[in-house]
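First, one chain by itself: the form predicted on its own, in structure tokens.
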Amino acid sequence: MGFILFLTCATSAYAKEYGDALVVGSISDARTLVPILASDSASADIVGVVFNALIKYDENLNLVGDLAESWEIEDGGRIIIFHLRKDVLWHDGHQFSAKDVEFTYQMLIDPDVPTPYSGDFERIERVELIDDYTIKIVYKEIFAPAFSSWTMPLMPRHILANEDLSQTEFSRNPIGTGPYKFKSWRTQEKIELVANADYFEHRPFINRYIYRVIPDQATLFLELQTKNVDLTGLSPLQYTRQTDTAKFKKYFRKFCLPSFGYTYLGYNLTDVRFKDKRVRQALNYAVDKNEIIQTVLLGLGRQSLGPFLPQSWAFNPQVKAMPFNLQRSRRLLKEAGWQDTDGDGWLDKNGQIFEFTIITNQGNEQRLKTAEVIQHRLAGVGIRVKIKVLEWSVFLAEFIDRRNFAAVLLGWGIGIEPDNFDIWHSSKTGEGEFNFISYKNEEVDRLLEEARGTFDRKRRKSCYHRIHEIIYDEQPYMFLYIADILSIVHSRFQEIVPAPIGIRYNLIDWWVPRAQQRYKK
């Protein structure tokens, strides 16, 4: 999966001008704008431009300062001392300080706060406020992801100190320090943000950031065609064919970039049908991943082989794909007790047909088509599959959070740091946490803990390589594919420079020449 760029932006001879709006189209609405509760991509999109963290990844995936201007790491990595910027204001004009860092930490480890991100912060022994702009973080022991964990967006103590984060109005009316301020939210319609004139880097050139929710992908594409949307993701068909026209080439630029995530079919491991590893392996053998990549992704992706991406140093190259093999699938199912005893074409066991429902989210045509391929292939080995498509907020609140599913088709966007404790450790199965399939393996738990407890890259790699082997063998997920990120942006926006991290890292530098500005407010 190479780095491919179509119709790249040329450097403009114009002086930068303020104005216009960026209209982003999405199939999903946000759930909450409380940063430590925002675990879905729609919420994270908004949080990412309203809030800041102590550090961030730059365009080349290096960690650099954000709200922290410098730091020292002491005692072999057990202590981090952050020196904070003194020129940062919350959007209500209140001064940002170390007390906000301390408060965010306290909320992350509060057992009454249903955050999926607590694992990284439970390793902290204490937080010391040296002064208003210096904070000392002391860890109980060596914790390898310690520094990178501070990419967590920070929250305002003066607003949230006495609030229930699960119920607070702040979730729909946030105050951050970021380049854009919250203005309004019409549920399932749009979220509107405005430029922060006091932003510490500099005022964004684009006046407004409008996040439009259009749940149907076909309707979203029509809105793109009529130029009512400026930036959105594309399906492979839209990318390769439907935007290959003179009009689109005139008004838009397309980008194809490597992905930091994978798509999977996850099984509810408390469901008796999926407790036997042989069954999960059989399902994997019965589905042709290359068929999905060619027919659904149109070749714009690669097969996923486990919980790490191939570009990560944690990826184990010795893990080989289980091939498409119907004969082997049928043999494993038979060994697990599933046979067609009555000749009706469907496997059964103890009088029950092997059937289950795959749930996935509305608006994602790629996932729906993938589910249909899986449905067809599993029918070929005698397993009856139904598909249920759900609106995003209902999908999460009523099915994922309540563990009310048999199998779920979803994707993970994963970070640069390979620690995936929150997804796979058996302690992370609570409300709002990421191990919602209820995976449990004592060796994986031990290795996840060991990998976090050392800075020795060789030792960490050994741990992750073994985790990779175990998880791919046990198949708690059917690992499907790593899709390329396909996006499109209206060509009036200047200074879009693709990089390893993507295209939005320098959003505050995007601008539009006055003669081309569409939105005057």
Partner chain sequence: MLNYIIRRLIGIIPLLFGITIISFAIIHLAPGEPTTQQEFMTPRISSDTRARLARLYDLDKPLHIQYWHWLKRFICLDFGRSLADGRRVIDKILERIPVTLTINILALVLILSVSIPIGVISASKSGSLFDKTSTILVFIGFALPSFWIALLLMQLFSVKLGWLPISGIKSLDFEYLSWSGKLLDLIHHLILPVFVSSIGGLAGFSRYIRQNMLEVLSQPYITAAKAKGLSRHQVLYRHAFPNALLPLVTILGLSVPGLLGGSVIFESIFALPGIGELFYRAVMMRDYNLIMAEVVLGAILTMLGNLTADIAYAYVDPRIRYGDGSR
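Switching from the form predicted on its own: structure of the form predicted together with the partner chain?
Single chain only below; no partners, no other molecules.
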């Protein structure tokens, strides 16, 4: 019996076969493969498999070592010492060392490098090389989110030391330490990567990683249907209806996982009508979030209940959703002085009817539809809503930056680190800063400062739980939904195990049985 068991284990462990290619379909091309300059999702996708960072998030959203083997946190978090792996080579064969970490840091804080990620690194007082594989980071003061900023991919010093990062050839011919090596890039067509046989964890089983650019959603779907694309994202409609055929079920696996971001309706709190907390709460009671999720996302999402994500430790489970309740909504509006005195069907106060415009950005169908549901529901309590859709540049420059809006429908991609100082702290209301709704609460300010000033998880947790409570009660945003990330993968790929972080964390373990391999080269 034991023998048989051993045999079955052995076959499943050794039967994995190398070969084949994974063809990823994307609607946009990468812009630059210099990791610290890449800010679009296509570039980040490629950078993610070509480069490594010191640390990374594992499948359950915990920070674990990547190129760092271990680390010590001293002086309450002001000093971090990373011990690096000694068995890591750059794709050109050069040894990876602490000098590369130091170099990446120097580039991040160089004022001549147009990187959007400098913020967290400017808090570093100095970086010391203890030896080739040990590096000490000393911060000016304790800054809790700093640790997670070391998920920044690292760049090779020996290649880039004398290059101008914004003009280097490296941006189209990168050399990293990751599981896949860069091979070729045909602009607006495809980027091709090949397995790195010397990868320090182990060689990836799939030989080629091909990133195909197909800008049109309909074409991309046809390419998927004919199996010329193996992995791509889906819209809710494609997920629920168009892929709900026998053929798709036979050849593909679909995945549905919560995203790391939420969609909200933010009120301009300098607008007198929205200064009153009762009005904001009333609006929240008047809109049925589940209706939005059912109609706009076709059920593929969940209600957002505050500024943190439910999968995060910062999320306070005590916070309960304010239900959809028109009577309470009407009562609160009445208390705030809004009544239909002239019988025209719209609420008014001091002779002014309650009417405002929701602005949102062009090109996001879900946001527009959401705005329409809100418009319909608010009309039900006597508030007239108009919707304006704007091109992104104009949206930011003319409306958000100038505070020229009443309410804005937008989404935050907030990542896993819960620190959201930039969104809620009252000091972050300047032009181009992210507290553009002008939220101000002294307790929240104090708690935000306290939470980022300590590495003590318990203390941070209690701060964030309180912040969550206050913000959900005050309703500076109407928190709407957290959409699911929908993806589809050809079923010949084995060992895909969905986890909170997504499906691609164990890409190097994916494999295809030889008989089913599609690309022989």
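Positions refer to the first chain, counted from 1. Keep in mind that this is a model prediction, so the values were computed, not measured. Definition used throughout: the rigid core is the maximal C-alpha set that superposes within 1.5 Å between two forms.
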Check: After superposition on the rigid core, does the Cα atom of T226 shift by at least 2 Å between the two forms?
Finding: no
Check: If we fit on the core, is the Cα of W90 displaced 2 Å or more between the two forms?
Finding: no
